[in-house]
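Just one chain is shown here, as structure tokens, and it is the form predicted alone.
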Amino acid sequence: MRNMRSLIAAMALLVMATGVQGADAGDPAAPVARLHDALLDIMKRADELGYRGRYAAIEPVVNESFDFPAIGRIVMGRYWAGLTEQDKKEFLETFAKLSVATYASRFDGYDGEAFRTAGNDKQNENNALVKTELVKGNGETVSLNYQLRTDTDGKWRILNVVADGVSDLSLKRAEYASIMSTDGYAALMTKLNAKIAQYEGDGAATAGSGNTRQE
């Protein structure tokens, strides 16, 4: 598994979809527990899977478990405003294709990594914040504190991850905002569809391969 620590850190995004409705409303830590569970099926059948097959397991549980919606206005910050509606659906849309692209292409091996709860605070009936450790197979370990809120429909869904500090919600704020004060809407998709594209294309080449990419 590559880069597993920028992975988590932007964050990327998983048990399969089934099921999701009725456990999320009292229990926030529910989607933390399918994205975990998921991740980990993929790790351990990467090779049997390839690229193209954990992009399919993982794609459901992803959009089901994160917030795509809060989180494309945050990231997008004063921007998003300005944006058409139709310019507003295709951002979304792509920012979860990377989102699934990105879990899929870097979550390629398994070396018995395991994830743990460390803490769940409830913060209040709409926000929660559950923390979890990635215990590596050597041992190490990677702070991963999970923030949720209620969607619309009172569902708990997946906000922002904080690996070791670092916020994924502000990492890409931070780029987007960059992006588009410089070069506009149209260079920052341009940017999020050619990492989609390097994703598939390193996983086309790497297929059957046999080999697991660890750092």
Given for the second form:
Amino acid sequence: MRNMRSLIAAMALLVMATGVQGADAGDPAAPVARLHDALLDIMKRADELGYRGRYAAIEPVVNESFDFPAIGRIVMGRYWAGLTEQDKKEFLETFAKLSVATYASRFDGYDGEAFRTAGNDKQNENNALVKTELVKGNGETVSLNYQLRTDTDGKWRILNVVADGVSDLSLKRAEYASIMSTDGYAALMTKLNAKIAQYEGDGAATAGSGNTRQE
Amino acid sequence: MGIHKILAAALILSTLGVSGCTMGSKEDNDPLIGVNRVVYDVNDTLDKALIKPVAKVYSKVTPKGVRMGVTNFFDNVGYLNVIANDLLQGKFRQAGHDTGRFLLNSTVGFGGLFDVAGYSGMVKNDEDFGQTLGKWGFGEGAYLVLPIRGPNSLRDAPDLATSWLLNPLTYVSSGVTIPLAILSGVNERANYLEATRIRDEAALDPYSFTREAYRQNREYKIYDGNPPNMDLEYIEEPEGVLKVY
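Please give the other form, namely the form predicted together with its partner chain, since only the form predicted alone has been shown so far.
Next comes the full complex, this chain leading.
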């Protein structure tokens, strides 16, 4: 009897596990959930990890969850076509680094935050909107809506994050266009790298001092 | 914990629907950029040297409850402008609701210091003449940076007049209104401290960052949080540009 029960339990676990795996290709919410889990993890272990540890922990998840090649083309807009292959590659790498650095820098402490799924809207075969909320320790919520698309490999990847109505991609696109039109690609790269260095510096400066973002 | 809390009120903006147009070739729609940037820099200098430090001190020395009371008070005296624009947009039920809200807060809420209506679950609406013009089909016109006030546009600027005319404080003697206007400004700046801190941390080009954030926030408000065209379409153009609609 007892054996039977544990066998059923094991089978149930197995079904659940495969169910989760199978969902990965078809469920646009999966990469978002994975990102959120990773963020919660670095928040909870923020002090222990330090900036570098948080960066290392979140890097593979961010690179896996976001569709950087598509994002790069969108944020560079009409300037994309004018870049050399070398520049495109460099830009995508730097942009991905900045994204990881931003997460590592912002999610530097845990104060009872939780992520909540608020809805899932698959618009067609290739596009989806996953609505979530970040619930802060004090109960305030920030809406985080993820726009995803499937790549040629059939995997869902994140294109854009819209936080409380402000689209990350649009902001960056506006900024980059402005820098490209007045100062050009080299200046943009300098600024991107300076921003990454700034996050790194801030991270080093506040290491061990806990959550310093609350003013 | 501030994640992208750039402009507080917002939901989904169809970045890739509405901004499909802002993102296109006329992505800047900023014909006055020369003057705008100069005003932006002056504002920024003034902010760093005076307004922001004052707002910081203000938010240090006042309890949160006091700041909330101040915010409530100024929101309430500005609420006639909301009601008027409810009517102009044909939202008659909402106008009735907002009138009730205004009356309740003005009386039971001690002249608006307490958002009694909010506590009892009455939604607070956000309407202004710029949104009305947007609803009537007017485009942004041109982006404007106003001295001290900051981001604005040709479409939104007329609201400065309507909200001034519809604000009861306008008709009180200037000996009272000037100190109140200063308090309102400092209080508002204090409410944005966190948002501007994040902008300063994240922005590569604060001018265009602010412009884009302002636009998205306005777009969101015009459509009351439900902008059209949430669908995303990608079209590979011959020269390899990925277009988003």
